[in-house]
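In the block that follows, a single chain appears as structure tokens, in the form predicted alone.
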Amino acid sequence: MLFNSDVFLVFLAGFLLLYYAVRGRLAWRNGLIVAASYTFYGWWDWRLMSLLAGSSLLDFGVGRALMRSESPGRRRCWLGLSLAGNLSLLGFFKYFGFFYDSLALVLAQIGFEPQARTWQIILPVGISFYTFQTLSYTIDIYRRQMGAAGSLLDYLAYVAFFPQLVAGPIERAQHLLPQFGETRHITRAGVAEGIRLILGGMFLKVVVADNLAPLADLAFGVADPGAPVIVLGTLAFGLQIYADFAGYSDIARGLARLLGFELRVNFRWPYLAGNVREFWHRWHISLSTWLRDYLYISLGGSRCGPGRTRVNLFLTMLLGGLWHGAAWHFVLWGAWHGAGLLIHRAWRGNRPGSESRLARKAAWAGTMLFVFYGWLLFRAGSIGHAVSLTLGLADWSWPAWGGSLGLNLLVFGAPVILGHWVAGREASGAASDDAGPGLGAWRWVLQGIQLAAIGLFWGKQGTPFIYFQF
């Protein structure tokens, strides 16, 4: 069930009527959330609900067992069960075909001819997201950073919470789980904020991302494109993936606000970043912090000397790239960002304490070149295509339809560019949220424009969110 679909609007309206009708009955509301979330998830394929339920029950049981166990060895065994169970499911459904095909290719190179794979494994929507969410729960209990959930109903609601179930933000149990045990006060301000977030997110998805998608598809689908097409296509995809994913995150946060919940912010204007490290503090924040807290630190972090720190950092980004998809170009994308973080780390240790305005602008420009070339690797679809596109950057022939591609990119990419520009001015103190008594009216005008644009493009594409495939 897609947020940008008629069936979801009907689903949401019916759910909200029931949810608001049982005001003051916490268990009933949590039960409704569980029922609605499993309906929402099972809409794609009802069989997928068994994976969600199995993962939830496994970690609920492991969490209770960890609280009862004092023996370090026994606690490690319980944590190992959680890791093995969840990562086995994730590995089978997401990576089995990838590793099977890669191994078959290697064996073929040395003279063996393994049987070709004639079957496909369906990738359960959102499995990477809810797997990381349940793992954070058991790891935090193992580390004695929180206690186990006392209510199975609350825990099922936490794992399956439909606003962020299939594409995040990846919530932590310490933040979201307690909210299911608290009385939720739904205020007029909270509802207004939720509607604002939903409208803004739908606008980014339906109007911006879904109209940039054909431009990126066109540029990356052309045989032997020249540099202008490659550059415009990469720009289109970089703006598309931001609008698509940040739009989803805003819709999720807005839906949660309508229900009285608060979800984490997942994006903070990433294309304002002045270095690669800052980019990952602004982009997909819930994933980057998860990788830091549960992978990088578990590998040893920066506690084992400079050499081991560099290895841990690079390996974390390599696995972060693989998390995005079972393909070697995603691994290459992770390696690209890992190398960028290592270079930045070395450069930061040798640079002077202050920078001029010109140096900061140059650092921003260099960061954007780095990030957007990374999007070329991400979108290429294969390492061979990425190499071909990179070589194509030497050919500056301009096609007859290049002007139309550039014009459409400018029109539909303008909201993302303008939003970053305004956010940058506010951050630098050149603008302020306190713009006088007319600000509220302007916000109503902006929301009216967003609503009209959503209505105009609603149903035109019906494109799934990009991160559903991860």
The other form holds:
Amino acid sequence: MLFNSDVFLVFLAGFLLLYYAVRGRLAWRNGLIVAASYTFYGWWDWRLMSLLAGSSLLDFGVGRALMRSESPGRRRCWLGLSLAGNLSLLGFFKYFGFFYDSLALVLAQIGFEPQARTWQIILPVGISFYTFQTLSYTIDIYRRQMGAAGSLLDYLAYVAFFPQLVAGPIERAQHLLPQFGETRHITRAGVAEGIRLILGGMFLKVVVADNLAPLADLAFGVADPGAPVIVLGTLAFGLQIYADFAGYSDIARGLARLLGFELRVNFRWPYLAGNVREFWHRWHISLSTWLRDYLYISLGGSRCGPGRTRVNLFLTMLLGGLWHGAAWHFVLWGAWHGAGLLIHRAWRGNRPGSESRLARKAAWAGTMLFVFYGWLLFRAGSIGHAVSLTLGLADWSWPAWGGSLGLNLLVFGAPVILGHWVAGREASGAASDDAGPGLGAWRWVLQGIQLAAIGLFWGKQGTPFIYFQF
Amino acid sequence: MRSHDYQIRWADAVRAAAPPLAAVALVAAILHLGVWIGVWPRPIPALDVDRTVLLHQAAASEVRSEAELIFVGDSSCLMDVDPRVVARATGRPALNLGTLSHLDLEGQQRLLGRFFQANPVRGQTVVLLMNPASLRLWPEAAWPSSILDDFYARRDPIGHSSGIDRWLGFEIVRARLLGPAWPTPLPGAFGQRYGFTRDLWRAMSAQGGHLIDPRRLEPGSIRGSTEYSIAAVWEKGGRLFRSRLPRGIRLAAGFTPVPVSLTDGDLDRRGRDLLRQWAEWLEADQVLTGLPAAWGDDRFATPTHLDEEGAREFSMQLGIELGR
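Got the form predicted alone; any chance of the form predicted in complex with its partner chain too?
To see the whole picture, the full complex is given below, headed by that same chain.
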């Protein structure tokens, strides 16, 4: 079920009526959330519900066992079980085909002819998100940073909570789980904020992202596009993926607010970043902090000397790239950002102190060049295509429809650019995306425009969010 | 412990939702008022390939034209006939009004009717060209005709949209503001060749209404029946078509070629028989029997459309045939 579809609107209306009506025991509310979340998830394919339930039950059991056990060896075994269970699930459904094909390619190079793959494994939607969420739960208990969930129902609701189930934000149990054990307050400010976030998120998805998507499709689909089309197409994709994913995160946060829950901020105007490190502090924050806390630190972080720190950093980004998809161009994208972080680290070490305004502008421009070239690698679909697009940057031929491409990009990219510009002027861009610019009474006009534009571009079926495929 | 409590009243919720809804209602009222007093542009919902082609031809039919040869027909007429090449071969200005969608003969007749309202009858020739595969059935899609009707009546295409779209004026925005002016990206091969609706429109205008099919036929991929027949319903349709042409207009009828792998080796004779039968029903003044019935698969973009090179060559032969 997609947020931007008619069926979801009906589902949400029905759910909210029930939710507001069942005010009473916590178990009723959480039971309703679990039932609704499994319905929401099972709408894609009811068989996938068993994976979600299996992953949840495994980690709930491991959490309990970790709490009961004091022996370090036994605790390691329990954690190992959780890691093995979740990573096997992820590995099989998401990466098995990729590694099989890659191995077959290597074997073919050395003279073996393995059997070609005729089967296809379906990728369960949201699997990368909820396995990371359940893993963080068991790791936190193992690290004694939190206790195990007292109620299975609370835990099931935490893992399956439908607003953020399929594309995050990847919630930490320490933040979200306790909310299922408390009375939630549905306030006037919370509801108004929720509606504002949902409207803003829907606008980003339905109006901005879905209208930029065909531009990127066109630019990346055409044979020998030439530099202007590659540049405009890459810009379109960079703005599209932001609007798509930040839009989803805003809708998720807004829905949670309507129910009285709080989800984490996932984006902080990423295209204001003045360096690659800052970009990752602003982009998909719930993933970047997850990778930092559970992968980078587990690898040793910066505790084992500068050389090892660099290896850990690079490896973390490489695996972060692979998390996005089972393909080598995602690994290349991760490596690109890993290299960027290493270069920034070395650069920063040599240049302490404040920088001039001009230097900050130059740093921002350089960062955007870096980030958007990264989007070219990300969107290309294969390393071969990324190379041909890169070579195509030398050809400055302009197609007859180049003006139409530029006009579409300007109009549909404007809300993202304008939002960043306003946020950059206010509070030096430190505010989160959802804080929004201070518009006063104009907010109503803006919301009216958003609502009308959403209606204008609304499709009954909805188009999937980009991050669903990860 | 209670599951949740409310620190909000219904009045608060209404107060939060009312201003944006009121803003939307105001915009809708302005849109409808604009239609009522006639300040918005004419509705031209050219939002995809089919509608852009159909509406381009409808708009072209209303313009003053020097054309003496007017081509109408199915999508093979649109894709296979370059009127500039025909004009060079015959020395007579030509215009292609072929459409991509399944417009029936009544729809073709409406295009021609408009054309002859805008242009005086002075002995022009209408050339009706179809792919023989199109004659097996009568096209039954109703939407191309209703788009034409809406266009000529300067009506918003609201008959096809949902109630909310209609009330809130979304169709007015799509048809009157976005459609004519806004370049909407095209998907697939058409997108890669023409980019956007506005560019497709311009390309058609520059090519006298002709469109090059940008697709590529994979060798060996052609599938289809090698049996050609003409449905009986074409008799009534054909006679009606002829009867509605203004007096003094000549009618020529012909077939566009099919790929050789979709023939059973006897299409030359069978095709000529079919064409004569059809031309008889149409009471055609000229039967274009000299056109090639089948061509090599490598000249086709799809099983019914020639590629750019093929279209140029066919147009040349068509010009010679029309000159006879």
